[in-house]
Amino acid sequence: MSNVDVVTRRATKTKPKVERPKLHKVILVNDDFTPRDFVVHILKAEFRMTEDQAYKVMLTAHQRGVCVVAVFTKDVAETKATRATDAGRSKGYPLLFTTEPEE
């Protein structure tokens, strides 16, 4: 038997740096027309939330001016407060979700 010398290299990859998706708040803007119900109706059909949480949201918009909704990528915050913003309007209600990057 001969003695030979086995060299393993080891393959390096190198990922590429994938940066996260900046993400973006969506605000509930209080308004003095459209009925609390409603409001409450829009954001557990479009955000998923549940009566209370919905609620609070609601007063705290109410209450401040303004309140965040949720925190979503770029893409899914302007679709859901697009369509949010959306219901409302399709039942003469001038309620409305804005966007804005998170910081």
Ligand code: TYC
The other form holds:
Amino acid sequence: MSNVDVVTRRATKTKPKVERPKLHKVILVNDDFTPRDFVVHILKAEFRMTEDQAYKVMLTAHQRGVCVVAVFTKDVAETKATRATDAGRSKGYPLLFTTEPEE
Ligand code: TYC
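After the form predicted on its own, can we look at the form predicted together with L-tyrosinamide?
What follows is the entire complex, opening with the chain shown before.
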């Protein structure tokens, strides 16, 4: 008689024992200096995107200011955002990837 309260015979909710980790978005931020081709290159290398996917994400950030790249667990999102940002910095570009938790 699982999920049934024996005394009242009413169904009771069982709290799931395992909860999914909250996912975090990696967000690409536009700037006026990083070359478009370099942004596409980083998106392909760090986020395993195809040329088409990377180009669309780059263009959305270019036109709208920001674009969500992908969602990961907190650790993975932060590591990828840092690596991608550092790759730009190593070439002297202000390219920026940030993270934020999903609602
Ligand atoms: N705005 C940049 C340019 O015109 C290209 C660019 C796109 C840079 C997206 C950053 O997140 C970015 N060269």
